[in-house]
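In structure tokens, one chain follows: the form predicted alone.
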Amino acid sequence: MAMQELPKKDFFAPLKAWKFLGKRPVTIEVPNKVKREASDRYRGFHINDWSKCIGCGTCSKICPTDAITMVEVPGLVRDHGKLPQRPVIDYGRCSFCALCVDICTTGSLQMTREYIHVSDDAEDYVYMPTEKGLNAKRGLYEHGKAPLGWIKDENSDILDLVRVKMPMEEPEVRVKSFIEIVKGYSKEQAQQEAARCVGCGICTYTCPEHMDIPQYIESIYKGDLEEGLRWLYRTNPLSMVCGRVCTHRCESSCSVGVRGEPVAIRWLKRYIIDNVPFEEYDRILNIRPEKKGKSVGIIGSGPAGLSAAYFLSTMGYDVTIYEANARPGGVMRYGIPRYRLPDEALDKDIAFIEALGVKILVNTKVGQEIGFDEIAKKHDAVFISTGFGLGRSTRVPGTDHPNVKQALPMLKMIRDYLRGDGPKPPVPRKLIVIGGGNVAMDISRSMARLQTMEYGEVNVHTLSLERSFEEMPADMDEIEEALEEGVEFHPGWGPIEIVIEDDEVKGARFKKCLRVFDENHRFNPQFDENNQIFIEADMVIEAIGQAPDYSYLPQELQEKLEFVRGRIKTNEYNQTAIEWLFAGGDIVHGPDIIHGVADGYAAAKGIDMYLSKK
């Protein structure tokens, strides 16, 4: 096909422009004295509501021209779910595409109809947006704010605000046995959920162990679970456990959760660990530490003890754990119900730690089978992580009756019975549980299962001082699942006495709780003594808290340690006032598995520093 020839230019064409010489030019004054409003959907300069902005940096990540930089702001503090930084926009680069607005996790970043800005200084075009706008000081607009332009809607919103639902056993099925109720994600479900993550990393700051959450979620999205496993084991050797029963504080700070449902971080962790064969761990992780010729003794094989053992072994130390019970795992083994954490999951985590050379001596109670002084002499450093093994009582009249029991010993008895290690626990037809935390939920739901298996029906009444589900310290999903399984709740009631007739428990009387804490946020419940109820029961279980047992520590050591409200005071590396003694877990920070893992990690670093100096 032949090329079409361009018309030849007239030689006198340039001279024709002289005809405009005598005409008056059209001049637009800038800044314009006559207001010329842009269209409603105009993509002009940005504004940012700092009261909503959490500094996630998602706008910066998506910007195709690298026009947005996150800058730390003096005076802003890092808080739960918030980072002390704000976006700065370079309008020399900005293409006004509005992608930053469309993906903003909180809706704080918006665009106005403001489009004129004149300055001889190039720096004036690099701007940290506030809620007022670029030219707010010029007083061009009412209330000092530029009118909004482009606003994202359901068609332009880039975020997927609804999480992939986790498949679970139906209530009528799960209450009949102790089968694990959460089924886990399929590959397609996991990748779909992973795609919701914006990679902001706020979750990492919130996690007590500061896990590399965006990195292992990205590995799921890419389909590289071996890479995901390596990210997990950088910080958490109990990912099989934490993928099931972690308190998942990370999700409470997830930036996607500001306007929608948070990314299911806990379930995605579980997906990795459930789908990488244990036989491949050694090859994938390839841990080959050089031995240092020094040893560490650890008392207690709960989350903190196992975590410290793992990290110390990867540093080359010889580690021995002393465990009083017949099986390792502490509260994970004996305090968490089987329907939430099966033995098989915990065993997998522990097996890899043992494969690194860690010795676990079970049925070895310090103070009886072996003395604390002997352990101190055998090892170069000692880490104690004995947990909260003692229950607290309301001490109301009647609590000394044999059928008034503590939650943790009952949970241990149930776990031992289910695995064939102990006798069948007593199963009352009518049960009262006193408490509003997760332990109260665990024992309520466990007893509901035993009642269903024994009598075909549930009769569990759970009462707490807290006046609503929102006030109760238990996780909301635990409360909701307990309700589905037939547990009856009575929030806002405090016990008066356990009623005993003919040496048998007949029930308990309660009085209405008006408030739990005083104006100084101290525990100081107030009651309406005239508003009382009676609930029938054959057994009462108290689940109002746990306490530590330091009887294994020699008195002279206890006198050298510092205690704060019954917990041992340590430094940032979990080192106590005694140079060679470290502590972690419940006895330092209270009951929380992931915090125990973090304590073990910090203690391992502290012990390494101490022994290196020594």
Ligand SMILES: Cc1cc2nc3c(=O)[nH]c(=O)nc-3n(C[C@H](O)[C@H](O)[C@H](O)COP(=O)(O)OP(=O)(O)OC[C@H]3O[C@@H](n4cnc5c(N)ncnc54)[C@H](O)[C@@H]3O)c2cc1C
Second form
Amino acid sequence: MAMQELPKKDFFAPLKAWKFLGKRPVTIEVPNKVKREASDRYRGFHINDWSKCIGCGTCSKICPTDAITMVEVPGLVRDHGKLPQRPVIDYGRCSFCALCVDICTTGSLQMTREYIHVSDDAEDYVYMPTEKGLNAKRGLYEHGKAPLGWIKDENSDILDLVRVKMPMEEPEVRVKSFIEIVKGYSKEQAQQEAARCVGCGICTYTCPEHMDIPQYIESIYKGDLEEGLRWLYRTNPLSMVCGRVCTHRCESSCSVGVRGEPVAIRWLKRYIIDNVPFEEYDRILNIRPEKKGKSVGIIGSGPAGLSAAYFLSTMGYDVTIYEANARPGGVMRYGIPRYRLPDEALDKDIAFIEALGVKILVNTKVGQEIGFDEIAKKHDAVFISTGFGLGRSTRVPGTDHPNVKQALPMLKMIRDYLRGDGPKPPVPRKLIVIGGGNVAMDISRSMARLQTMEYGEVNVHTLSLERSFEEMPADMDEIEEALEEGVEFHPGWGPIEIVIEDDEVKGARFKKCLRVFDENHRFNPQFDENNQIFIEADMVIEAIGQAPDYSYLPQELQEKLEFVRGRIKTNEYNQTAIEWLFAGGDIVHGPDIIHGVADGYAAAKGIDMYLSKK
Amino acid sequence: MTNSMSNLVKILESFNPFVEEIDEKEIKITVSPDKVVAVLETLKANGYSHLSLMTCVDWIDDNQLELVYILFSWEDGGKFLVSTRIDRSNPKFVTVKELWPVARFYEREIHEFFGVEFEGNDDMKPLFLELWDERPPLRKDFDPRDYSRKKFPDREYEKDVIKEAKIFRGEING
Ligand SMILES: Cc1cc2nc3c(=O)[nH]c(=O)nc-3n(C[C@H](O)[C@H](O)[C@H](O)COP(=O)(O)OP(=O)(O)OC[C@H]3O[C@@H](n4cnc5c(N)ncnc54)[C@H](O)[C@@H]3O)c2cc1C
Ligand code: SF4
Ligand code: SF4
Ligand code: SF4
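Follow the form predicted alone with the form predicted together with this ligand, if you could.
Then the entire complex follows, led off by the chain already shown.
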């Protein structure tokens, strides 16, 4: 047999080994009954910091010995990003592998160096770890004093904290046109991102529509997009839209986001919809309800109206939507700029709702083309979702000038122009936008594009009362992207007047805003009247909020309804004080698309309950 | 890679290897099963005389097992990872205990955890597991949790763990 040979000339080469000659041996004799301390990285009994633990249950899911059970703790509450449960460990099963520590989303779960616990009572081996650790019997340390052993470090962490980067259009390119900025994930990218989800479901609670997020993310991971599509359509018929422009509150609660970047829930949703061909929807979703023989009229084809229409028709109701505009979609069609939400991304969602038999009558403004009473007579129930379609003005002197515009009509004009439905909007060389919210970002960035297309340069000044980017209600992403595109921000200024000379807008004067809200968090701005600036411009656009228009509702109905700060009060099923009248979307809750979808869902259930009884 | 390593890679070219440079001192050589022993012999004769480790990877989706031999050179401190893939449904390979006696134990371990037979090495007594009656536990389709549930049925505890935790946390008095 050929023995292993060391190269002769190198027999003494591993000089490193010599240094161990002088070292004391590793295995040492236990002196009389003295218990030995464990090594620094010992995997002993667990501790769990309850102030950090969010009850996500990831530790329990990974445990290979099924030693961890999640137990609800009375006194803890279910909240944004938190579940009211904590892990309980059965030391009759635990193999001390530490996988639970390595994956723990928050880092709350750790191991101590306590390894001795002797008891002949089985009940002593089950325990809910707290900050103090196990009250070990005959252990090494006093209760609560065991030093830390195995804890998470960057090498042992098995949670993937970094999001798969989304391919995006560069600022120099995107400001030249209205091309969609976010490109969407490829299959590999989507699966890699999906693999980051630990399936805890904490996000589902935060989503206003309680979408089945971990379920559809798992479908992506498995590569089963048909199953993914079915999960999406269980709760949301506008997933292609939401996959692009949802306010994605869910992500702010994602347990992976506690220490890293949250899972890109919104973009994963988009990945499913972008990659299932429309022709397949009918077969995959297979919606074949029994006809109920009753009909529902819906006013307004924004997210709330479309969502209600979808859910009602899956229940077998005949649905007709009345829409004032030439195309369905509401703000999705006429407000949100095309670089965030192209028409095509809306068409697919709406086409499927129409394929279920929903009739959408466009160019039909209720109160004008058709009376509200007629609709009420024609249908067994009515759902109104007419949105906040009116602009609001600061009403400072000069705002009645024709070159002082409001964001909403301007955004509508731009979208109509881009799809060939209308004339080119006026493009000023110098523009002032007043407002610090997302609508202000949308109009600033849209106008920056038109200016680049027209003059090759951007000159947009956006002023807000809020004194910093953090204080502004706009999303930080929107602010950053606007900055990249050349928009200039002036936070902390309130308008005094629009300066008009020879009947032309010359600019506007502003005064320093000292604070926006008072001690009671009420909107109550205070100014330093002596600190003023003038900004030159030939157009001013106001983007300070929208308001509802209820003029289509007959007076006697309006009197029966309850209004709270411009919004209609309803019960949890979106039923108004008039039993056959339901309402949703911005006129009830707001402020975003997914709340509209949730309202449509709740109203459909409410209408079904009402009509089943009738 | 070091000069001597790149010379060796050249010598190995006749075995049609797939070569990956992992870092400056670590190279992975993938060859078909029939070439493995010849590659190992060549490397051993050229300074890579130390079999640091022999291990296995389960590529369940490809229905293959990958065998990996890690060779180390005391001369230049380099490492060659020699890898090959064999059929997973009937995993058999030849022993290399004639080249490295220590391989006997590695092969036993791989047999125990992945279920590979090594022709010429008859001593396949388990090294670690007692009374094992499941598929080899490092196969990807072994479900540790399922096994654990089957072998160690859950017991019902009576203790109020929540109360105990709240006492430990000082929320209530015990
Ligand atoms: C510029 C802008 C950008 C936004 N960006 C986002 C975003 O990125 N993400 C997000 O989640 N939310 C966004 N929002 C908010 C979101 O668009 C709204 O919350 C949502 O559209 C409200 O839906 P809705 O169904 O209540 O009404 P709307 O979308 O407002 O739709 C109402 C529909 O009713 C029709 N209508 C009104 N009156 C009548 C009548 N008398 N007869 C017939 N039809 C009528 C209107 O024409 C319109 O089509 C944005 C809003 C604006 C203004
Ligand atoms: S250490 Fe391992 S076996 Fe023990 S509870 Fe944690 S994951 Fe389960
Ligand atoms: S993984 Fe961590 S944060 Fe989540 S429940 Fe377990 S201990 Fe708590
Ligand atoms: S997306 Fe985040 S919060 Fe939602 S299930 Fe996955 S890991 Fe949990």
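C-alpha atoms forming the largest set that superposes within 1.5 Å between two forms make up the rigid core. Bear in mind that the values here come from a model prediction, so they are computed numbers and not experimental data. Residue numbers count along the first chain shown, from 1.
Asks: For a quick test of reading the superposition: does residue 421 move by 2 Å or more at the CA between the two forms, rigid core aligned?
Replies: Where the cores coincide, residue 421 shows only a C-alpha shift between the two forms that is less than 2 Å.
Asks: Does residue 369 show a Cα shift reaching 2 Å between the two forms after rigid-core superposition?
Replies: Superposed on the core, residue 369 moves its C-alpha less than 2 Å between the two forms.
Asks: For residue 354, is the C-alpha shift between the two forms 2 Å or more after core superposition?
Replies: Stays below the 2 Å threshold, so no.
Asks: Enter the rigid core superposed C-alpha shift of residue 125 between the two forms, rounded to one decimal in Å.
Replies: Its C-alpha moves by 2.8 Å once the cores are overlaid.
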